[in-house]
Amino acid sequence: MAPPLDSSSTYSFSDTETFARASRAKTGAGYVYSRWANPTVDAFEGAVADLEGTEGAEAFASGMGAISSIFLALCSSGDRIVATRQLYGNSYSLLQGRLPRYGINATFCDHDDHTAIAAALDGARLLYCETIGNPKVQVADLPHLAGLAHDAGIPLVVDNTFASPALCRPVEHGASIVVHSATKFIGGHHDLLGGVVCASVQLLEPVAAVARDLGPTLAPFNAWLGLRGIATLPLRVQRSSATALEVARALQRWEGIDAVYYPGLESSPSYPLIGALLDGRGGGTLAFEVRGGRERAGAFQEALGLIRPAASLGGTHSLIVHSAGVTHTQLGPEELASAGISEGLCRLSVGLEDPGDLIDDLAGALAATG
């Protein structure tokens, strides 16, 4: 009942006609080397593109490497992307750092900023966003941005991280490309680096080619687990979703507490997309803003028990980080007030554990840094 591990580096043949041809096409006529191609990796790749409804996937090493890939792929020296600032550190610090040295550079508009993406979009050559931001959770009008980049001939590109394809298919919104940090909601378990990208064959085969030249080749242990994350996503989601809800609820009752940010809150400006978006649910992360700054926030989070201070989301543990402080380090002052990043933020990513007990958690820790 297990799907097999095929841990194999590289494979032989028992002619070198055939091995040329498998060598010449890469995939799709035998394996040759698992940097090009696995069984494990291709059984993972095909579960995901069948989550999203896509023709294909490609999977990653990590979810950077999976973005990294598609930007590389789609642009050259002198293209320009569009990104919602909404964005994971990393993307942003890619997007905003890196590639600039290559000639690839980025106009960063607000994820409801529906007139600037628009001009923006002029001569870009993609327009790139998260479905639910990191790390204050806005959910991104996915129908609205698909109009405004099919209207600019060029693809929308979305991290679906935060919402997975229990909760968002973004190619149903008009999205062409749709990117994962697999780690997360997909892996589920808190023990595995992966990342995936599912698009139409035709759109795949620049990020394959991309992977095939530098490397980030997803591991077929790797593989394997998030064949086995994805046979409870459902339940998982569902449940997180279900007590991330309860949390927030309980959060805006606080003295100590200045906001709570979650969208299946009906004060959330993201209300009203998650009915049509994301089934109804808020998902499993949400963010606050604990009263005193960086170092009660600091104080607040050791003197919790039950939820861990760490990095990522979406597995069976809660896990809660410091925004300024660990996932979006690489933004200065500035651009983490232009962010909306409060010294206070955290952010909570919730597991499976019981609602009342993480509540209790929370309530003790914030008593205690009272």
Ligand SMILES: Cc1ncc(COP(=O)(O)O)c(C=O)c1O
Contents of the next structure:
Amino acid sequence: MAPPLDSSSTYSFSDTETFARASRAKTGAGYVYSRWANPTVDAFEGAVADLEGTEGAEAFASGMGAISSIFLALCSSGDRIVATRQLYGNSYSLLQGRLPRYGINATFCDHDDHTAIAAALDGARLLYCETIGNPKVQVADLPHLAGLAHDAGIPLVVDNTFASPALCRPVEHGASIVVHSATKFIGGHHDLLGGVVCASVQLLEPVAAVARDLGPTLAPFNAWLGLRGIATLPLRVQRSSATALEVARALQRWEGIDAVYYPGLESSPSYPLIGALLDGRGGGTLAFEVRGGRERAGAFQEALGLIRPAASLGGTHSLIVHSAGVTHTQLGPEELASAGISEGLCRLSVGLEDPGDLIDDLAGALAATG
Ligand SMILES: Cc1ncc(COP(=O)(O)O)c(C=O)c1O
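With the form predicted alone in hand, show me what the form predicted in complex with the named molecule looks like.
Now the complete complex, all chains and molecules, led by this one.
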């Protein structure tokens, strides 16, 4: 029942004509070389494409490998990308600092400012957003953003990492390309790095060509771990969403917590969107502001026992990070303020532990540092 792990980097042919034909085709005419295609990686790509409802998928060594390959595949020097401000720190630094060195520039807009986005799209090459923005977990209105991108005749590219295909399939809401850090919910066990791009065969081909030329392809063992993770994806996402809601409700009641951000809370501005976009759930990630700024946020995290300070999300264990100090260090003070990231902001990724144990751990750490 377990899929075979094919770790071969290369494949031999007894007849050189077939070898030459397969090499010219790169994929689809027999396996030649694992940077081009590998059976275990193909199985992983097929599974993610099925989950996202796309014609195909291309796997990468990490989420950033996948995201940067999309931009390099679709854009040339002189092109401009419109991106929402609610982005993972390295996605922001790629767009803001690195791609401009190759003549590809970005305009950043708040994901709710549809007027500014519509204006910025004039002459742009693509629109880029996250389904649930990092780190304050605001939900993007994907159908509206897709409408704006279609009006401008360009693709909407969606990073669906925080939602996972168990909650949201962006192509059903008008997106053309979906990307994941498979390191998170898809892998789900804190033991692999991976990324995946899902799209039509036509849009995928230039992305796959970048992967072949630059080489950020997924290792077969990580594809195999990814398939193992996918088997329990819906169960894990449902459980961590239900627990995250309980934790968010508890945090809301406590002195010492200034704000709680979670789309599943009725008080959240994102709440009206979750029925249509996230299957009525809020996801497994929430954020909150600890009163007392960076110093108290640090002491609070060190006082936790069950929840571990670590930089990832979407896995079996609950992890906490200080956003300004860990995931968004690429942003200066003004950029942090414009992204709404305060000094006391902590992001909590809820795992599969007992909800009561998690709430006790948070309450204990808050009391110990009060
Ligand atoms: C929303 C989002 N996209 C992309 C990435 C990058 O993924 P990876 O660490 O697999 O390169 C991350 C990493 O935290 C992320 O949170």
